[in-house]
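In structure tokens, the next block holds one chain alone, the form predicted alone.
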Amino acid sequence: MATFRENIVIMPQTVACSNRDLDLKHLWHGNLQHRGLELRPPLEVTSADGCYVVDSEGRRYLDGMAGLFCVNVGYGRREIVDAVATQMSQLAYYPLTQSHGPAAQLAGRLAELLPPGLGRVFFTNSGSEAVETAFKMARQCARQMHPGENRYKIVARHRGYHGFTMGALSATGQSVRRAAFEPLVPGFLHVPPPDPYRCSFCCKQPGCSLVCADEIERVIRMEGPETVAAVIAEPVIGGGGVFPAPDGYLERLRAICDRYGVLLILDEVITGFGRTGKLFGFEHSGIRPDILTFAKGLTSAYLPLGATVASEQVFAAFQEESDSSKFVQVSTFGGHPSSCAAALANIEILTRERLWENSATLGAYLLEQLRGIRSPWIGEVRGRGLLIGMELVSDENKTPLPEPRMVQLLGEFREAGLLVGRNVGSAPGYCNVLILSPPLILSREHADTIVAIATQALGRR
């Protein structure tokens, strides 16, 4: 009987399948309906430079999403490529069950950039894993800091996105993304997000009253503080529709967590490394979290890498004499030496060019220009730095623009040479926010191109 491998047919080079054929036959894309995909095949990107990507037909697009909120320093940075090549030649791999220089150096560099006392770094492969790690840290830490109590619950927010692993997905407040995988991990609770445009607490008031933050305290009290390990929040909710934390919101969260002995986890997977106009999103508030999560901008996506950073107080809870107090987690590829080399080179570019300042300046300009577009469909334009959302509506009652029209608009932007995002899989009926998150090297000319295309697509009935 012939073996499986003996039946493999090697196709002659002359009849090799195209990339598109191979894609349609073998690739399984995330968050994409494959039925009928041959009629609307995915964009095949073949090269990129600066703020632009080029497809297989030679068309050039301004990448208004920086890949997936992540190519912060832009495409084609030779310094990062060279750093990775050098590292691979010297040490291609070694696990962090022991140590290697790039991981130690990167951990030290991150500690330099963060507030004093926030500098114990656990490396992972992705943002989802970084968040998953944060939950494990929080639960184990809570048991060791509060003996006799069962602090395991995590308070999160509707519309927030924290990842695709089961714990991170359980914290994610997007019911459409969660439905197919339920029941999820127990112990995750959700409260309303800050959303002044639709807020049921104070949208009709002259200003934000931060009642949405107080809801977190109400939930902690109702559940019992002795059962709650942590609160998790994004400084700006990103993929769920771009909701910046109002002034005073994170400060209120910090005070609530301190009042009840609950850890505060800030998810900076999207907002970290300059995206919001500060190096880190929490710097807009001046508070210090107990645990931080990073990914995306950490390497500008040149290689996969995530990180969970804990305070010295959290780390100290794992230093008891009993061996059972150690953090019982390991990651085979977390802190890969080549990924750490990429991150070090990326951070050098980011800090040398102070790209968070360009994010603040160009972000404010772009926000102002987009708000100036006269359109019956634009309900609200909001954002911070170069993370901007345009909520589109059908009428003065704020009825969300229908799904087919949102899909059509994405196609119109792409046809005009601009790639933008949308909050797919968020709240049912509310996937009506166009999202912009371009590379932080964006120029005034790039911003004007974005506004011109948006005006052409939206500035008419």
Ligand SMILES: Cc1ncc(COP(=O)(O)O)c(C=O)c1O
Given for the second form:
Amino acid sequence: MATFRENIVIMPQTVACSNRDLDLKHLWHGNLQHRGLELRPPLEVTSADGCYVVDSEGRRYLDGMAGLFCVNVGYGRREIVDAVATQMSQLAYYPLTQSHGPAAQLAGRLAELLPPGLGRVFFTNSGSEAVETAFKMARQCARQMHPGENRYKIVARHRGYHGFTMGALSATGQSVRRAAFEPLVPGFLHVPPPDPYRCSFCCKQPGCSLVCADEIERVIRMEGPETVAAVIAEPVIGGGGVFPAPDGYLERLRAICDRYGVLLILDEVITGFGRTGKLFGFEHSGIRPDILTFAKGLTSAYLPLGATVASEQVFAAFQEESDSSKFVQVSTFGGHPSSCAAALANIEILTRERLWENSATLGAYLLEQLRGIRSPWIGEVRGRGLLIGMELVSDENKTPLPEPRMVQLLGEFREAGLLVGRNVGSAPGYCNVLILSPPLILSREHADTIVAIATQALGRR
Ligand SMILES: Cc1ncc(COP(=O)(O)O)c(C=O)c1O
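Could you switch over to the form predicted together with the ligand, since the one displayed so far is the form predicted alone?
Expanding to the full complex; the earlier chain stays at the top.
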């Protein structure tokens, strides 16, 4: 009888089966119910250029999500491909237990782009790992900065998303994503996010009262500041339904953190590298964080790479006399030379073309046009730069549009040639936000196409 390995030679499965068959038989997709998947198989994308992707049947779609909030400079940038090929030929790999040029150069480039004093870079492979790293740094730093205290708690917000690994998931304020894996890591606390449309503190009055920010102070005081290491926030909550920090919110967070000796971590995995109309999301405010996390737009997803950037003050806490003050963490692939080369080429494009400016201009235009659609279902259109959410409701009481209708709408957009996202699994009963996060090279014509398709799908008929 042939062993399973002999079959590989006799019958190469990959030749006999289509990609779709192999996918349905062997691939395990996250966030997808596989039962019945044959009837609604995932889109098989085979090529892409600029703002468009092409599927295996040759259909072209305007990618309103830049993949997954990440292909910021658009698809098909030869410059990045060449930089990676050159790097791979010269040095395919070396770990950062020692050093190599691409990582050093990228760390230096990031430090140039960030405010002075915020330039100590630890490389990872993904956003989740960048966030894990931030939590570990914050806990160790807090203990070393405040000897005798036990600062380990992290305050995060409901609706925020910080990743799929256990620590990052513990910070994620989306119960639907967490439930199957609980209990998670102890020490993570959640407060309400800024959500002027539904805010239980101030949605009935004009303007934001920032009580949601003050909730963070209340939690720190109630828990005891000597137990709290850090606060984490996205400058604009992205996948959780697009909630931009209101004016003054990040400043309030900074002041609260300073008052209690708590570190401020800003998760810029989505908002970094031009997405919100500035190079970094925190630039919309007058503050800077103690720790920053990046991924996605860092390489525009040409290769995987994440980064955790600490302030010099945080870094200094790891340089005490004793060896145990060092940060003990090793990543085999984090800061891979090819990924760093991709990031350097990507940042060169992003800064040469000043794509955050296009993000600001086209984002404002798109927001205005989408707000102008007369529709019984559009409750609120909100966003910053090219990160836009459309909260859909079924009546004047803001009842969220039901799940089946949301799914149907996504299908209608796709049929019309536009790929949009949605806040899947982020809040029970409130997965009713359509999300747009296209490549930052979006043109006015692309924006008009998006508005025309949205009007067709959502407009009053
Ligand atoms: C704000 C934020 N943080 C962290 C992550 C996790 O990143 P990754 O999927 O690269 O692990 C994401 C992913 O969408 C994110 O949006």
